[in-house]
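Let's start with one chain on its own, the form predicted alone, as structure tokens.
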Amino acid sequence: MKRLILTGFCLLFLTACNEPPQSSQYQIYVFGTLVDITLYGGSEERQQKAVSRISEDFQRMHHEWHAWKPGPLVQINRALAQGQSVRVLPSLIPIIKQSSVLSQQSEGLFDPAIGGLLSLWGFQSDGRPNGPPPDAEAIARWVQAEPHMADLTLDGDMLSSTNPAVQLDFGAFAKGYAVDLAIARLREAGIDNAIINAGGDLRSIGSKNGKPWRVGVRHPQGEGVLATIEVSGDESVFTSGNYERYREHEGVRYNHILDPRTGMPVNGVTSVTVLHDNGAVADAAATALVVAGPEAWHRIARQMGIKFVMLVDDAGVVYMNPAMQHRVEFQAEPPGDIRLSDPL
């Protein structure tokens, strides 16, 4: 095994014995998680440039969409809060940009611009919240404020807010847009056989050695594997839930999906599966979803342009789309209660 340290990160080469030739895995911590990036096909030495120019990217990445640690979107949602038009980094434009647009689309159910809300109820830290929850009423005031991304004008790389209130935290979206990056980033590089997971969380091009690539979706009401996908070609898969990131207080679990019409943790929804062939979207669609629940779903879905979702909700009842149901095959014994929707 190969042990590489690029730029604080941790990028470790594993060639798997029992692949078939030319299959290697590689792994860098980052964004808080393991990311895996599979390849076949393309030389060594190709496939660690490649991977090391990920790596480079995933550091840059970090620093700059960091919405608690001293870095431009820090810098960004200070100034926004004090009113004033802020110059932003060329390569925050895009993710400004896309996010905008998925915000409009999900009727504001994804929008990044939720950042006080989420500090808020201190999911802006590194370890776990502690605690009581807020004031009822500095939630009531937040709400009231209604920051959204729409309250924003981008002029060339000038931005600026009509709303104070505005602070932005792309971390609902932002493993999404990161893998997007690296497999352009493998593209260029000649590699058409990948799969890259962040967390969980992942897309994939190509095949397995000609074969699909097999997904498990986990279980979010207890362990192991709820159901498998396979994917090929260019695909990504997606998973928002309430089982990762909460708060707890006095037996009582605030899960870290807040809706923004409400300013409180979305209830009733354990788990939201989402295929699209963008990792952006698809993460940020998991996220909308979650918070849209079983009465909107299918609505939110199709003004997305997703069309495979799989919900979960509090009681274990599975609800998604008939192409969906075509792509899932369940682990064990299937679940008791299947809710097919019309198409998307």
The other form holds:
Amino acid sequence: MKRLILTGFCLLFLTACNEPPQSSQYQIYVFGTLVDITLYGGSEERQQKAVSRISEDFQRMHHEWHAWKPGPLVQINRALAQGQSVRVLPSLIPIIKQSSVLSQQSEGLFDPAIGGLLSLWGFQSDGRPNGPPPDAEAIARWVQAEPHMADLTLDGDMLSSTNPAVQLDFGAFAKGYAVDLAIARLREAGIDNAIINAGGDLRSIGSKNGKPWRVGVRHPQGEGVLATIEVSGDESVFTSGNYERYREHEGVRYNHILDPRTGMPVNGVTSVTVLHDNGAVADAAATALVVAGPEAWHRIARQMGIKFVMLVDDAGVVYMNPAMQHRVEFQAEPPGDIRLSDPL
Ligand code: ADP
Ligand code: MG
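Moving on from the form predicted alone, please list the structure of the form predicted in complex with adenosine-5'-diphosphate (ADP).
Up next: the whole complex, starting with the chain shown before.
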């Protein structure tokens, strides 16, 4: 009798062991996006503590990084425009340093010194800008001034610029940097299996009960999913799209990703998806490769250390490196030809 009970107990226990651990879902609204956090493992208390820490980090970053609402970055930009050096918050130092490296690797195609140009085009606003494009002379003056991250010098926590046209705007890699910070917080809390998804841009660590996560890449022309990609381990998937935010005037769309060489919105590229372990790198690279376009994406990706790229142009042609092709599973008919590049 005793044995039977024991057997019964073991079976029950085994059944319980075989049940996959439950995932927990949390949501934070920040940067105008709903951020989904899915966690496996760790006690509920530990999870909740980590998520509220992440939420605090996100709100703080939102304030410290804001390029047009009064706050630390606006103050920095005012000082730089007046040729003054300015003390920066310790939390902004790694952001300035990492984005300077990424900017240099991208030959300035990703360049957070572009704030003045974004402001001219009306992209430093909460709503969608309207009205005619900015004055051509103002754009030409900005292009001639050639503001770059390389004009900045950081001496301890004192920042100065040799070029008063430098105005910082970290919009092109804020999400990636924030996701990296959040993953670091989860790891500090001993949570090793998680996915953080900020409106389709995401980073994963570990796995979903030993299986990869399957994530969707939005169809660049309309709704639905173009392709799925399986991610596991430490990996980020970032997409930059010209369909997300734009200015419209008399039926003409002016995209929010600008080419710092011309001062004009990028045309011809619908979206770029990049995989990389670091979220900030993936985010910066996705923006840089939109600017690089079908001609230069391969060279710039190499310089930035990116191994997986998919670029869709406005005609629907899909450009990929062979390793990316192995990762991508199309869910819809690709809108155009697939052009494979040399390996990255
Ligand atoms: P999303 O916000 O859709 O994820 P991105 O990561 O590509 O898109 O960021 C685009 C934003 O980056 C723009 O809205 C603008 O604020 C800024 N930006 C535009 N062009 C550049 C550029 N060449 N270099 C750096 N930042 C840029
Ligand atoms: Mg980006």
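Rigid core (definition): largest C-alpha set, two forms, superposition within 1.5 Å. Just so it is clear, the model here is predicted, and its values are computed rather than measured. Residue numbers count along the first chain shown, from 1.
Trainee: Fitting the rigid core first, would the Cα of P322 be found 2 Å or more away between the two forms?
Mentor: Where the cores coincide, P322 shows only a C-alpha shift between the two forms that is less than 2 Å.
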